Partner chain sequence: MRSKLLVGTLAVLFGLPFLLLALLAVGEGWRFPAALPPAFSLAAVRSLLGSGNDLLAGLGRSLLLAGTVAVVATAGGFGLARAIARSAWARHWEVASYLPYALPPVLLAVLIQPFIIRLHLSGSVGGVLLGLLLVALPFATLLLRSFWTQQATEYEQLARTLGCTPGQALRQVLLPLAWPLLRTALFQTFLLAWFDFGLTNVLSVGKVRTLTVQVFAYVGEANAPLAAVASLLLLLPPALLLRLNRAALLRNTP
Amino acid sequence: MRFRLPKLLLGGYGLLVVGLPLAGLAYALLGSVGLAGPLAAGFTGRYWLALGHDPGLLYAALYSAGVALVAVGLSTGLALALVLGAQAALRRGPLLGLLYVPLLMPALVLAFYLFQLLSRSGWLSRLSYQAGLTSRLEAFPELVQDAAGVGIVLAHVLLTFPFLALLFQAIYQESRLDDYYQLTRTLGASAGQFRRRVALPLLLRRAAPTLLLSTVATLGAYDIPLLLGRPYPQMLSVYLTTRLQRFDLRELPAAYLAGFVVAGGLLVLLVPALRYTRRHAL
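Show the structure of the chain whose sequence appears above, on its own, in the form predicted on its own.
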């Protein structure tokens, strides 16, 4: 009985994590060819043929990829700069504990605070107007619900940067990079050479799987772009949800198809990428 319980738990976990998503993919595929869903009336390929004439999905994918890469790239750069440049503060001061504070905040709550802070009717806009920096509230720069996704990027950076900083700090200590630093200094290398040639490659190589998963998580985030984004362009998650929730049921097969293409494409890219990063992280 003691040996059966872990197997049952593992089987249940596998069903939830692997089985249900695969069942959802299968249902979406069947729905996209007219074999499932409220309008199932027999096999048809017209939704697949129409996909090539709809640039919305491609534009949403490119926009989401750009936002995700910029957000994770900025977070990675800031986290590396902090870990490589402020080891004394991270080890002895309260800075390390403060990094946990943003992680306690739900993403939707953070997005709401940023909207209140950065919108043209928000706190910074009103302070800027009262200080005479802008002639009217509408003259304040568009930082949320903007076409460039500045608010979305900022929200993800505020959530991802502390997480990556904690990750890099753990890797730094686990890899005993302080000992390598002393060794390289003994051999005549400068502090900058140690950071560029020893610490930076090691940290990035060990953290590569997590960086990849963080990019995918940002790519598929829903609550932050829902509040801080605009109707067009849309992030992938908002684009798919909008299509699935339309009142016209005739749109459902196309929405199933879009969801299947996105999920399938991410799986095709993610599995070999994770294998590659894990192999080179050792």
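Take the two forms, find the largest set of C-alpha atoms that superpose within 1.5 Å, and that set is the rigid core. None of the values given here were measured: they were computed from a predicted structure. Residue numbers count along the first chain shown, from 1. What changes on going to the form predicted together with the partner chain:
Here residue 265 does not count as shifted, since its C-alpha moves by less than 2 Å between these two forms after the core is aligned.
To test you: the structure above is the form predicted on its own. What is the structure of the form predicted together with the partner chain?
What follows is just the one chain, with no partners and no other molecules.
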């Protein structure tokens, strides 16, 4: 019995974490060719053929990728600037503690807060009206539910930048970069050269798997774009759930197809990328 228990445990675990998602992926594939789902009526390739004529999924994918890259890029830049530029302040005083505060925020709460702050009837708009900077509601710039996704990017930066700053700071200390700083200074390098040639590559390489997962998390974000995005263009998760929750069941195969393409695409992209970043992380 004692010998069987770990095997049983691992078998159940494998069914849950590998079996269930892969079965879901297979069901989505079968659904997209008319072989599964409530209205399955036999094999058909028309949903796959129609994919080329429907730009919705491609736009959603490109829009999500753009938002994710900008948000994670900005967050990484801000976090690096803070860790490399304010190292002394991070080591003493309340700065490090402050960075933990946004980690308390569920994404949905942050989105609600930003909506109340940045919308045209929001707090900033009211303050600018009271200060005489704007004369009516429409004069305030569209910062949420905008086409460019400014609100979505801002929300993700607010959530991701403090987390990355804490991560970079932990790596900075674990890697004893202060000692390297003294060494490079002794060898004649400037502070800027130390940051560019020693600290930056080391921090980025060690944080690469987390940066990659953060990009995927932003790419697949749901709560924030649901509140701060607009019906078109939509981010991927919102696009998929909107299609799946339509009342017309005849739309389901196309929604299954979208789910399969997104999930398959992410797996094909992410698995080698994660393997590469983990192998090359110092």
